[in-house]
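Only one chain is given next, in structure tokens, and it is the form predicted on its own.
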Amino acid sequence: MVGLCLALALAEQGFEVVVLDAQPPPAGLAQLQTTLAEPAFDSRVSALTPASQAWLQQLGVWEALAALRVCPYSDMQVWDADGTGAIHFTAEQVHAPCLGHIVENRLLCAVLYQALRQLPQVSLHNGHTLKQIEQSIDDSNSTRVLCDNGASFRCRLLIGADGGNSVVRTLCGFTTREWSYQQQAIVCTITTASPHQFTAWQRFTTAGPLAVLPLLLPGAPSQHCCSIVWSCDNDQAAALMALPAADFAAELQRAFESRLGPMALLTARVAVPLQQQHATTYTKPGVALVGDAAHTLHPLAGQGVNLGLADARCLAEVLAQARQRGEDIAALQTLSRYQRARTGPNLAMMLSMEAFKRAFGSDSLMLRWLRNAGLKVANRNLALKRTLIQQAMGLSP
């Protein structure tokens, strides 16, 4: 998504642009359009700020993506396992229409590539694996990537938006600073007895936080579909992938506190090893990396894919400038002001995460003390929520 996101803005703005892709192209918006009234929703969803959803307006696809389906979200309930802490967002106390939206990620896809499919100066390659990268050092200074199919392409940059296990990092000698949680997340689509209330749910436990976020079914009288991301231990993620779908769904009520009642599952499971990995450089000269290819986090507050998008945005604006000024767009000097730009705020997200994630996760008397409190605190004083709100939301408190 990140990597499209960048590709069609690239392209807005005139560059030429070659979109390899591992994966087979998304279905078409119109064979979409037939299936989306049945719930047969895409396990992978991402929570949008009002700050993504604004580019995706200007990039001209925020319209029919939420023409197909997209969720808004008003509310947000956190609470702590292993006390009385909670804190209640609601869009109402910042004036907003809503916190966010959960979006399905293969209908992202596929308006970005309906989008793409239309500007001519982009060409998509799907299907296209990397192989191996080659840099020359001269007065082209161009980069060749070969495919394992074997498809050539040269570009001036390279651009890794090739996810967390990133080829272009590896073959381009990226390093990382990276370490495992010991942790899974697993992933699915389930109903729900009591209608979801367009709130995105957290329940925080030792083992790792539990996200239930609403859907949206067109049409239906009332909304009972949610995705859920339950984050917990090796021997726990693979304890509860062992179990039929059935008491799964019992177990996930347990942990839920049977909040929205009684659950059922609509899709399998699938999950997914957490770590968390940060590039000691975005650049090199005539490469850089966006996105996960350049920093993955725990998926405790789901803003991976907004740090992504913003990644994109800063880059594609660099990128414009540059030329604007007649500069090579892919000199280090270039690049560097992308680093210097992003660099911080990824931290600071990275770091305020797995401060979340330590503080949740230890069962000291005195920590769990001062989280509740904490949380109390928060919920009660209106001015920090509206912080702590803008904040979550990508906008300037």
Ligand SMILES: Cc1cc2nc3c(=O)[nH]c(=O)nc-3n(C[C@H](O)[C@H](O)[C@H](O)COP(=O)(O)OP(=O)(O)OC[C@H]3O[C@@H](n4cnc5c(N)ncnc54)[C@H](O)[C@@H]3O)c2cc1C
The other form holds:
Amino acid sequence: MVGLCLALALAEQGFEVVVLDAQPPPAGLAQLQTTLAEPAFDSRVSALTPASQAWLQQLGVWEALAALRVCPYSDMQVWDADGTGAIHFTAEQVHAPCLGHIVENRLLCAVLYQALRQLPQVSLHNGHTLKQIEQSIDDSNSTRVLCDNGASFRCRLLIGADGGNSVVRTLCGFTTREWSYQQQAIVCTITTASPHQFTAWQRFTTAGPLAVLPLLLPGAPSQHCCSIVWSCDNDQAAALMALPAADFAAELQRAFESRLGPMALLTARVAVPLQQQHATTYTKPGVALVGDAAHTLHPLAGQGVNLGLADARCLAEVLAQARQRGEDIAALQTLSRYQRARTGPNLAMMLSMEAFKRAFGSDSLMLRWLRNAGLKVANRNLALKRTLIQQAMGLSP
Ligand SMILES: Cc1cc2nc3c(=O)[nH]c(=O)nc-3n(C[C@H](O)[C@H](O)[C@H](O)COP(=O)(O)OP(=O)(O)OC[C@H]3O[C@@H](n4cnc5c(N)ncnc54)[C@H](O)[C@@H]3O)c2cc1C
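The form predicted together with the named molecule is what I need now, so please give it after the form predicted on its own.
Time for the whole complex; same chain goes first.
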């Protein structure tokens, strides 16, 4: 998602872009249209902030995405399983039409591919897995990348947008600070007996947060499909994954305190290992990292792709400006402007997610009292709530 957005932004500014993606291309829009009335949702979804939406609008892909299938959410309900602390955010509190949208990752990729295919300055190479990088030692100032299928490409600037296990990051010798949570996130799509009320729900337990996110079928009044992200320790995740679907749904309903009534599974469950990592630098001469390749964080705040899109937007602006000024786009001096602009916001988000994770992951009586009291105080303070909402919407630093 992040790499495709960046490719589009750069190509729209006239850069020549080569996209290598290990994955096959997603189905075309015409083919996707025929399946959208069915509740065959992608189990990987993202909560996109209004800031990300605004950039996708600027890139000219939001309308196509919205015409496929997105679900706005106007409310967020967050509560602590071990107490009575809760906080309720609404779009009304910040006079906005919604707090964000839940989008299916594969649909976002599909509209981005559709837009990229229209641009002659872009060449797309799917099923190409990068496995080797040679930075020039001659005076061509270029980087050569080799793929597992024997194909090779030369570029002036190599951008690693290849996710949390970035091969570009490893091969170019970037170091990371990382810690594994020994946790997995179980994701799948479910139906709920009661309507989701266009609300993103999050229940915090000491084992990890359980998020229930609203989905919408186009043309149907139904508000009964949701995506879940259930983060829990490895042992608990393995036990939950081993349960038959009906038993898992019963466990889920219990963990969610039956707030939306009985639940049933619509898709198979997928367990994703969770880790947090941050590259100590995002740039070297001729190379830059964006998105999860630069930083991977716990999904509890649903911010990973939003931070990645902000990286991509920033890097595209830095490169366009450098070209206008006649500067070298691959020089460390140029790329450092991107790094300086993005490290602070990314690090701040990662630290606050870690603090949240630790506060809610503790059994300590004192911490339980504090977090419950904190949630109650925050829930009564409209000014504080507005600040928190604006941060979550990507509208303030
Ligand atoms: C359970 C869960 C829920 C989440 N929910 C949210 C949410 O609600 N909101 C949010 O903002 N974020 C969310 N996130 C985080 C979000 O999914 C990631 O931040 C996002 O996917 C990162 O996008 P990316 O494009 O940087 O990397 P990726 O999505 O990992 O994409 C990397 C791409 O690189 C390609 N690739 C990898 N290696 C190679 C190679 N060697 N050669 C060629 N191509 C390669 C892959 O095929 C892939 O296409 C969630 C994460 C998890 C685990």
